[in-house]
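The chain below stands alone and is given as structure tokens, in the form predicted alone.
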Amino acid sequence: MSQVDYEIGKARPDQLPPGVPVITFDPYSDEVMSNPYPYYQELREAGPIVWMQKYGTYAVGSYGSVIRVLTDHESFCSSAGVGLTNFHTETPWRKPSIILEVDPPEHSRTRKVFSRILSPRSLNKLRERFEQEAHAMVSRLVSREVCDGVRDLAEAYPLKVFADAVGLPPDGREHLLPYGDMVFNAFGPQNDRFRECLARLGPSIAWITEVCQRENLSKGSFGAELYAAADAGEITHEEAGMLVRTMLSAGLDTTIFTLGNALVCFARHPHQWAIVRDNPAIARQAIEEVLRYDSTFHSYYRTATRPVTLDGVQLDKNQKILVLIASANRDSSHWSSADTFDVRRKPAANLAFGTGIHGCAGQMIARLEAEIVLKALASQVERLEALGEPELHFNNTVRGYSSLPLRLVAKDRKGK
């Protein structure tokens, strides 16, 4: 049966091994995405592995099963694409990422260079500059009192500091947002959301292609370091440009959605904000709880490299598996009070950015920027008050918001 047949709902669960639960909801529908967690609970309660009828794929949503798939890259590969499209049998919308969508040994060579440039040591050199920008930006927003938390902070901050660090020119950075949206839509099915995003992407692709070239990157930047690695023979110059492109999607959108989700969480849970405000030292721990409670990434795919048994079910080679990492982060068999947002929790084992050799390459920069912004807010803001419901941004893979009307009540005003 073709993928198209599955996508129009003609799956044949009668061909499945006996006892495999069949799930009929569409995880990519607006209805499910608006509040996915009850659906994830339904899926986990159905069994450790289920059949997603609409897409003709297996899915896992329990913590243990997700860990198993993500850490066994020899059985469940990324080189066939981390979306529903199988790169081994179908043509992807762009050249595959040479980090995310390749397997060892190719993956090991490029990931080594990438990880060195975004290492904790390298990022710590940026901390002071990042902190200065965060405090200045928060101060400006506090003086205004009312802002859009997503557009004025969650987007504006990484578009400034991370794009500067990569070495991008200041003009045209608005193209980074639709490009990132497309990258993560492609990690799901080729649905209407994917097609509409791709149809309007032309100018942004052209801009991304241009700025990833060596001559357009500032000296001493992450992008320049990638080309220096090419000069040293560690990677090719073509790969250097592709890694700059990967850096933009790996390090920018992850931060934007993490920051936006954090602002929404704290606006909805003012008692939790009070804990962070009064003890900024727990900012990193609080960000980890945001990542667990409302994960930046919700799902992506792996592909069986050979016949393999998963949770008692025999999978054929080339079988796609939907990995619901946001479901794993709410699995009550692993987390106590899983549906409660509690910044006093120590959720270091959350899977918000994946795990294993293909864990998100930009997760360290996302965590660093989110921690810095949270501390800047804690130093200046008594309360974060939502002035309306946040506007959800619908994407096939990442969860976040496109708007959050917000009042920042300054500390020295004490709400008066």
Ligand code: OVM
The other form holds:
Amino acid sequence: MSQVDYEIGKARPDQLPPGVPVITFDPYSDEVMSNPYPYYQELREAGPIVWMQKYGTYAVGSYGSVIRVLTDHESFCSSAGVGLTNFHTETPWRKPSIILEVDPPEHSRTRKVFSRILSPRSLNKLRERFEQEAHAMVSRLVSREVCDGVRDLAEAYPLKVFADAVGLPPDGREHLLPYGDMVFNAFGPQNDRFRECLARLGPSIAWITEVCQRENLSKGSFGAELYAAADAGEITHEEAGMLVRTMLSAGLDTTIFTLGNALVCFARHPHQWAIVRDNPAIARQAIEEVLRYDSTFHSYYRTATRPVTLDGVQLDKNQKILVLIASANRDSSHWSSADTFDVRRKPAANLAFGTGIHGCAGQMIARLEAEIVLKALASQVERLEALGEPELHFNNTVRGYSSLPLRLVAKDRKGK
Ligand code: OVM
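Return the structure block for the form predicted in complex with this ligand; the form predicted alone was the one displayed.
What follows is the entire complex, opening with the chain shown before.
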């Protein structure tokens, strides 16, 4: 191995304390990504904390260990980056996020502004518009013979309603997808997937930078509210632009893949679809189960701020730890029938949105979008028929599909 594999924060395998189980599979390989769950089980069974040989980091994948790491932000920080790249020793591909990749007290200031703008109260105003758009979109698709569930719904919906809510102009939104793909690839290793994505990125970065400027954001939007917070002195104007960037980084791929994963889940589990269709009030809970069963965000890192013991293992300062939230959501010591997709369970406290001070700030708008789309489908669609295998989109951090050929079979309205 080259020198770079052993820099600060990445202990040598031969320096490991005895008794730490070693896993040899590569969580970023196509093979593991095609179906990561058996590998996650192997990892959990190996021990509460394991050594990831290929990357020279620890990893946690059980429910308890994941919570222990995420709720102790003083020992396990975000300011060294929440990807494999250690910002203390390597140069990140873009300026670090001022909300994700920081610790208190800096984090508290930006998070407060963000949380207010994305609070349930402020989101209430969006519900009606979101519902109208979902109903219109679904009824157009139902009237077509076939559609692509990912392109025509999972992508189209957030690209319309969320981008509108942030305040973006209508043209150029196609840049959001390659940009988001890059953001999430960058939380993993600098592998071929990372490099190819960066090489394709071209003009998307410039477009994103441009639309984060105040004059390009519509009145009354989240973007406008961020700049208003700057006028009020809570943050600087430059920080307002950086927080618009966060919304665009974190708010599209995540909800898009969640919607696509939901469509795949329900196409594959028609009885589960029948439960939602016949009782749309369960939609919000059903989305929670989609997030537990096939989590969108699979993993990210924390970094030890000091020598710290985790599950009996002594970690050095600067050590990176992979936190596999998608694995915690399948931990059979926490969930009964963990590998069963069951919309009737109440998967509260699933870790799809993380937990602790960095728990997803956008989770309420993510749930709102998904619930509304699912309810629109429930009111109009009898069955979701997959017309072929969905196409998996490979990304180092988020899991979802790039295509799902689909027929949405209309409900028979006669006699109903
Ligand atoms: C950000 C950012 C990017 C991706 C995800 C995220 C899950 C935040 O730029 O702040 O939160």
